[in-house]
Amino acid sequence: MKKLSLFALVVAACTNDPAYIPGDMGLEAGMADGMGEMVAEARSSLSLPIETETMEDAAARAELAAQLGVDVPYVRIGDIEVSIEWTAKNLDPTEGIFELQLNGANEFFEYDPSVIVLSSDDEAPETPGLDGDIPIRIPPNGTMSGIFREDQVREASIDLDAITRGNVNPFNANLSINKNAESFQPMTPPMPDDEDYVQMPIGDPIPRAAFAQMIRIDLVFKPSTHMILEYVVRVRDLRGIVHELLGDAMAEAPGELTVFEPMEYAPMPPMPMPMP
């Protein structure tokens, strides 16, 4: 019995060890594009190598969905823990400022705030990302490093699910701390610019056991000077569903990976404001 217990502990420790998946070689922006314009931003998207769902897991998920009365994703909050380590380099001899925005997708929806318009007012603030968007100063020819921590990515995952499946306003989700939330209540779709409209609850609350985990990491790098960003995604596989080949899995074992096809989140666009 002692040997079996020790073996179980070793296996648990191994599955909890972090694995690293490099992002794009370098996101470069803030320089001239050769046609008289500036490259204002650079984008990167990295899908996590999630193994194909087993028949046993699919059956267990279907049973849980029947019990909860809601859709249950294959990859849920608590299955994996993700963080993103990044380094920005200022290639310019003058001080610069950059912002790094975190977005992404779960298996249901993808979230891109650049295509989400929440108001027809030209002076309204831009739709926020799931995290980031903080101006960071960087010295001439300097280097800055940082991280989106596991709890930040967990918060971003829950916010993404609440915004898309729950119709929660992105600003409300962004300003609330939801990483320890036990549920969220789906609401009727938002109606931007309708001052008399009030969102109403629809259906049952979605419990934490059915919260969807981000399975794709999207970054938007927005520097003021010529800069380059490198990053790596750190994953702790608590459930044993991340392919052992990690970043090489798509090239070497594509048939062993789940292909997710999330829909673009697109709430109802606001009505044009009447001309004075």
The other form holds:
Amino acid sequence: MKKLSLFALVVAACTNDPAYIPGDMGLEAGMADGMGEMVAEARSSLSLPIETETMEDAAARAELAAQLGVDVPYVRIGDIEVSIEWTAKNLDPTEGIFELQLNGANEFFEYDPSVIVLSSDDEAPETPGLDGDIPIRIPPNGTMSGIFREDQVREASIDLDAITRGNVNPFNANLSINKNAESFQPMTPPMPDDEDYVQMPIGDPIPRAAFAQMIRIDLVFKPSTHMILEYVVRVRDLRGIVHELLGDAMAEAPGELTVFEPMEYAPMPPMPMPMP
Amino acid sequence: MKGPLALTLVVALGGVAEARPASSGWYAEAGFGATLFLPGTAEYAKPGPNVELRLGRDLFSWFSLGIVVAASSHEATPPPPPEDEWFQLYRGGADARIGGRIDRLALFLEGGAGVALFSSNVLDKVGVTEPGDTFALAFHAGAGFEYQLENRHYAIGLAGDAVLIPQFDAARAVGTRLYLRYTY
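Having looked at the form predicted on its own, could you now put up the form predicted in complex with its partner chain?
Below is the entire complex, every chain and molecule, led by the chain shown above.
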């Protein structure tokens, strides 16, 4: 029994060890594109290498879905802990500013704020990303590192689920702290330009046990001067569902990975404002 | 030349002097110290603390066989990102030791082979480890000395080992340890 306990302890310790998945080599933006235009932003997307679901896991998930009465994703909050470490380098001899926006996808939906229009008012603020978008100054030819912590990515995952499955307004989700939420209430779809319309609760609340974890990380790098960004995704695989080949799994063992096909989240676009 | 000379000296000294009484047989050792990687890997991993456990049996007064498990923790320093990340190096294997004693002091040489495990792939980026390669063969060799306490079961010692892990980009490290030994 003691031997078994020791073995279990070692296994548990190993599953909590982080694994690092490198992102695209060098996201570069802020330079001329050769046609007189400035490359304003660079985008990168990294899908986590999630192994195919076992029969036992699928059965357990179906049982949980029947018990909760809601769709239960394969990869849930708490299955993995993700953080994103990045380093930006200013290649310009002048001081610059950059913003880094975090978006992503769970297995149901992908969230790209650039295609989500919440208002037809030209002066309305842009749809927010899930995290980031903070202007950061960087000295001439300087380097700066930072991180989206595990709790930030967890918050972003829950916000994404609440926005997409729950129709929660992205500003509401972004400005409230949901990382410890026990559930969220799905609402009727938003109708952004109808001032008389009030979203109503619809269906049962979705409990935390059915919260979807982000399985794809999307970054948008927006520098003011010529800069390059590198990042690495750090994963702690608490449930043992991340493929051991990590970033190489797609090339070397594609058959052992789950292929997720999230839908693009696109609420009903607002009606154009009548011309005065 | 120095190695064989030292070995001869150690073996020759065994049993020459009238040594302080010491148990011989099954033994256990627990030690702690530091492990540092040598150039080639040292650029990507800082020195770190280690712990080491050994169990074995003295087959003769000058020769023993045992097993060793060791763990050390290091800050990874590859080009960022990532930054401020740590990893652990775990080792386990078989160990042989030859030596001799002069009164209360014992000198020994040790060496062995086993497996090594890096706890994460943080050094994939610099080619020390490769994706999916978790375990690797590891070899170690070193020397040390031991002070026999008045209680015949106990001794304390100081030892150092060089470690070679060929599959992890031929990573080489040196570990030192201060240890307590109990012989049944």
